[in-house]
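There is one chain below, alone, in structure tokens, taken in the form predicted alone.
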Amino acid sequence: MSHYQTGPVGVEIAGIGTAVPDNVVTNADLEKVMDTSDEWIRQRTGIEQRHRIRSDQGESVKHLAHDAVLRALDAAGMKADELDLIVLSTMSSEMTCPPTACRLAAEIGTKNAGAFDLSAACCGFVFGLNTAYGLMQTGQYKNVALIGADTLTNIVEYSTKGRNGAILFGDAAGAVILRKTPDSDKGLIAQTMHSDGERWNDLYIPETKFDFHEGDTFDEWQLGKLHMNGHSVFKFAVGTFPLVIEQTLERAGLSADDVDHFICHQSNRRILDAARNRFGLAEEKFHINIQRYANTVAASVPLVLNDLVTADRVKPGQRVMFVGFGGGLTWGTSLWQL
């Protein structure tokens, strides 16, 4: 007999939790180690500070993910051994093998739940929402922990030659507990996932000299460090952002006014302002917190959601669109009814 779900499964976001390192790096701190200024960083990115792990003391992406998922479980009123699956969206896995999600599952005591890492750069959490929802539609997974966590401060250069990367990124984790519910109105309404691999060299981390794009000059100090064509990525994001929102609204048969919150990847304040102005959205529909955390990659979207939940601005029945774009190049959305 088949145990697969035959009708639509309602899925709710039952709990959320976040974690950031205690170590705060301000723009003033960066002024001491590179040719930059607080004013320059604020004007071009909107960033005022970022959190950075102390890797020399053993802090890692797993530690942040661990704290975030336990807080999410507590918010959901759920124990770890009730989880059927853990999806860790990250481009900062501690090792190539095993997946960090597996070690995380063992630490929190999930009793053999499935666990895997999902790598989609800054789209990781959004792609993870779509992936987890699809798996839950089979009926095989009732409770899923989705975590977005990254520690890119380990792979940027804190000196003038690596200035563009160092000013942009911070470390964090955000987790949600997705739970099956009898209310089939709750869950995913529409989604998109896209990629353009021909533009991979706009954002990549070379590990050997053979990884460098033919248009880039080999530089040994960049091995293991983030290589970014900032101007090209900025143009990509500004152009793609409104298009992918429009596409998702069209698939859902909705207008921007029908969506209560747009929760977007926090890459650059100017990109976010451009998207908000394009749709004429009020500030209360388009929360921005990049000034406090910088670009935290897969963690940025759940950090915004957590801000809204903490402020009691997220209500049952509301529609929320999650939006991401980043390395790959990748971009996508996940539109939910709560």
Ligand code: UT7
Second form
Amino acid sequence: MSHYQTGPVGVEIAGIGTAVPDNVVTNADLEKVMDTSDEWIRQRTGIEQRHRIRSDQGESVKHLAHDAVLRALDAAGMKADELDLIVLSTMSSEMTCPPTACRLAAEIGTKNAGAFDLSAACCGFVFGLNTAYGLMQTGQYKNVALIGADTLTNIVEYSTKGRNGAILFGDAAGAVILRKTPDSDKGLIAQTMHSDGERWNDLYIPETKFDFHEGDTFDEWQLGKLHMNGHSVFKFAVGTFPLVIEQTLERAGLSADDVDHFICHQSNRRILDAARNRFGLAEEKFHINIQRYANTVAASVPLVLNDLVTADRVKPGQRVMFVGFGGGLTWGTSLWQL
Ligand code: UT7
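Next block: the form predicted in complex with the named molecule, after the form predicted alone:
Starting with the chain above, the whole complex follows.
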């Protein structure tokens, strides 16, 4: 006999917290170490600054995730030992083993809650929402911490040869506490998750010379560094973004007007503007904060949500669509009723 819950389990986003390193790197700072300019970066990406961890002093993705999850627990009025599960979405795990989520769980004192890392690049947080919600539907997880955290500044090259990675990425973490609620209207309305592994080489981190795609020339300095075909990812994102939003609205039987906020992965302001224009959405509904944080991979979506919560713009009963796309290639959405 199954002990799984049979009806829908209501899930609320009970608290949110974020963390960014103190160390701020402006476009002017980058001008000093590579051939680029503040004007070029602003025009082509909308980015004005990014935060960068001090890995030489031992800072890692775990420290950011730690601060973010404690702030989220505080906002939810909960203690770490009430968590049943921790999902850490990241492509910057400290080591391949153990999962960083396990050390994080021990540090915050969760008393043996389940913990794992989820690897889906820039889709990490959105795929994490869908995964956590699905697990909560079994009725066996009541309080789940989902964290999106990344530190790509560790794996981009801070010189002219790696400049497109250096200008684009920043470090951050954002966490939410997902809590079971008796109100079964709250939670996920529709979701999508997709991938196209044929295009893996648009964004990858070669570890050995055998990892290089046949179309890319092996180059020693690129080992362990992000290899990105910016043009190709740009075209993919601009094309896919509207399609996946449309598909989600269709699955939910809703129109764009029925959604109060679109919270999208902050990849490049031009990509976001193109998607917003396609739907004719008002700027107040389609949020952009890339200027302050740059592209923070799995952390970008919760960073935007946190801005809205802090500004008191997120209200119970609203509908929010979370959208991600990135390495894999991967793309997907998570549409919530708050
Ligand atoms: O999170 C998901 C993962 N990644 C993305 O979403 C990235 C998507 N792609 C992008 O955001 C953009 O492709 C980049 C920002 C990475 C690059 O912008 P772009 O407009 O595609 O630049 P480009 O490579 O086409 O280069 C245009 C020009 C070139 O000069 P010429 O040949 O026109 O004279 C480049 O040499 O801009 C020059 N350039 C730069 N100049 C200053 C390229 N990168 C830079 C730079 N600083 N960083």
